[in-house]
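One chain is shown next in structure tokens, namely the form predicted on its own.
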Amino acid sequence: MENIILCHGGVGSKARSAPDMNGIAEKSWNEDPLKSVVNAVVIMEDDPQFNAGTGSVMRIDGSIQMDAAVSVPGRFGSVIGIEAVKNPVMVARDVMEKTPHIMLSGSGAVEFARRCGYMEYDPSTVKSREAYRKMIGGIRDGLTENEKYIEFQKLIREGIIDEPHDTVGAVARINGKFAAAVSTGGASPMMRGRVGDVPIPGAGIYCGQDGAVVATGIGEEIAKRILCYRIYSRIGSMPLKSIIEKEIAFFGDNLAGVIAVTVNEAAYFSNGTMGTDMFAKRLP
């Protein structure tokens, strides 16, 4: 049996090239599976090419709200709509390890982060600000947020603007133990307060005694299908990659991708372009 870290940098359109994963899995290696997956996600949060942490996309009102989650068997922690922190996944880990709760959202998540010593940080970049200006450039003044959202969707269908909905994530099996972590800057366009699949257990992330699963893609569709738990619940019924492929087949043209590890397998599959990286190390 091998120790394995498997990570992804999000799923995009079929035409778009995958992000450069640059040996992230190996750089993240730690004998503690939770530390390994958090390390991997932190690396991607700190890299502005990914839509998580630094470089997260802006919402319709110009704000950046991020979601992140971590899980080990029997334990879970997530932050929802957190703002002005550098590494949401680290705050999610602290929610799991330092509070009696499994989720903190909005201003409560920010206040908790400050109490834990996380300094105020602006995750926007030149790229994300330019993308926002492009997004709002053709929108009429005076529209409500919901009306703007409808206009943005029209521009996306016409191919005038892109629709980023990447999530970064990692799963690990180390010394027979599992862990998973995910983080995202969300989708674009999105209304303030929008929540996708990432911080919801069973939707964008699931980890149990039999394995760990993480998803990426269109969060609303992933959440409606509770994708990660559906895959986890079928472990052992057929090869892991076949399970993932069959579940993603239900998504049709809606983008989705999954990485997963079980006691004996590691697999990934997406219906779009998904960057992945895996590091395997034999048990001593």
Contents of the next structure:
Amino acid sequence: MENIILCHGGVGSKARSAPDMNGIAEKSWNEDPLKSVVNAVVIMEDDPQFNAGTGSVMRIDGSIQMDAAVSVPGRFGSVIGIEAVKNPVMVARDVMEKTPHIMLSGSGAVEFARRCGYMEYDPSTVKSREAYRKMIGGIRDGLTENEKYIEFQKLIREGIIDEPHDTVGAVARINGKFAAAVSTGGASPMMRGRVGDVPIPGAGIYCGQDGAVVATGIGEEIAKRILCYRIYSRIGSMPLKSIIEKEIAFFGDNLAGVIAVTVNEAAYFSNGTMGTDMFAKRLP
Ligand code: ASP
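Having looked at the form predicted on its own, could you now put up the form predicted in complex with ligand ASP?
Time for the whole complex; same chain goes first.
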């Protein structure tokens, strides 16, 4: 059986210079599937082309709050709205491995990260600050967060500002064991405190004895459908690719994409462009 690491760079992905996703999957290889998926996500968090870690998008108030999660069968860890760290996925892994909890949010997640030794870090980049200035430039003064959100939506619909989607994720099957990891700066525009699908088990990520599934797209829609668990629960009922296609068909115009591995399959599908690739390595 082949060992597989499958990476994605977000549905609706606009990563400017077409990153070498297969190269990322290959570089992240480790005999431990959890290490492989965390390595892959760290590489993408550190690449400012992606909307995760360095280069994450700014919220309506100009802050950067990131979500990330990891899972192996029976275990899960996530961080919600974490700020001022370089690699949210590593903190999510530490939530799983070093605490009795499955999720830490906001200031509690940041405090925990500092205790684990993660230094203060500014994930904004020239590009993300410019994108924010462009976004905020089109908005009248004196609006509430909610009113600003509506204005931003209008600017996106009219094509005046871009909606970045270069969120990242990875799934792996190595020596018959599964792992999944995902990380995002969120789906712009967002109010401060908005939580998407990524840190919610079963929504943007699920990993069990039968496989690993990770999603990308409009987090609100993905979470409402508990997309990853729905796909996981249908494993074995038909080819994996057909399961994913059928589940994504429910999303209509809302962007959604999925990567998944099972005991004997690996597949991905999205209803928009999605930077995805797979590194497969045969057992010696
Ligand atoms: N699912 C992410 C979120 O809604 C964004 C994305 O995948 O593009 O936060």
